[in-house]
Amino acid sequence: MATGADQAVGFGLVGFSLLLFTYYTIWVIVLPFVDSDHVIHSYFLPREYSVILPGIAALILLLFVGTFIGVITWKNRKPKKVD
């Protein structure tokens, strides 16, 4: 069973992530189809930067997957035998 800490990282990771897809969702489905003049739009970034920032998190991702996986990779092989 998990610690009652575990739980609460837990439980505090999926708020942020709902809070998040909440977000980008309102910003990316709904915000095109409010009038640009009104004051919801001053809490968003511009709608370019809704293709920027997932591009750039999804290239630091695979950036950290590919060095955790060179790591271990490095880590677990095994000398040549001289004979």
The other form holds:
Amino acid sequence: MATGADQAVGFGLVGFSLLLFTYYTIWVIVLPFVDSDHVIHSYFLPREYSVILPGIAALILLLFVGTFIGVITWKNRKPKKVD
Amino acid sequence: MTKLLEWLLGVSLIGISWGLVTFDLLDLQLPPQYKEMAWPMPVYLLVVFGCYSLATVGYRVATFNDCEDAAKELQAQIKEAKEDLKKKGLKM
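Got the form predicted on its own; could you also share the form predicted in complex with the partner chain?
Now the full complex is given, and it begins with the chain already shown.
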């Protein structure tokens, strides 16, 4: 078994993804079948955001990956020729 | 039938059925809750796939088999090799 920080980070990721899955599943699949005057609706944003927020997250991820590649490529450029 | 064709066929079948439900192209008169549930489906499936990937990576990081003895032995061998090469004149 891995130890210490590895275990903490690993199980942290598992817990985070379980939370995210549960919240998002309730938001997208369960809420349409719940009466619109039930109190649970106050814990969730309007439905449009269930598509907009992942879209923005995907954009940010792409920006991050692109910037990372750009920075690394810039750092590794050699004068005149790239061997 | 190549794998690519199989995947494209499967994806387009799912895509067409999603389009039919979301844009009401067949006049199926589904109850409004089902239509409310259907239109975020592509994004939902992507998010679920992302969660599954994250959980798998996290779980395998947490349960990876560390070999402490092998690690220590490897470090000792690296040190020994470095000293040996320095003696023979290699600049580190």
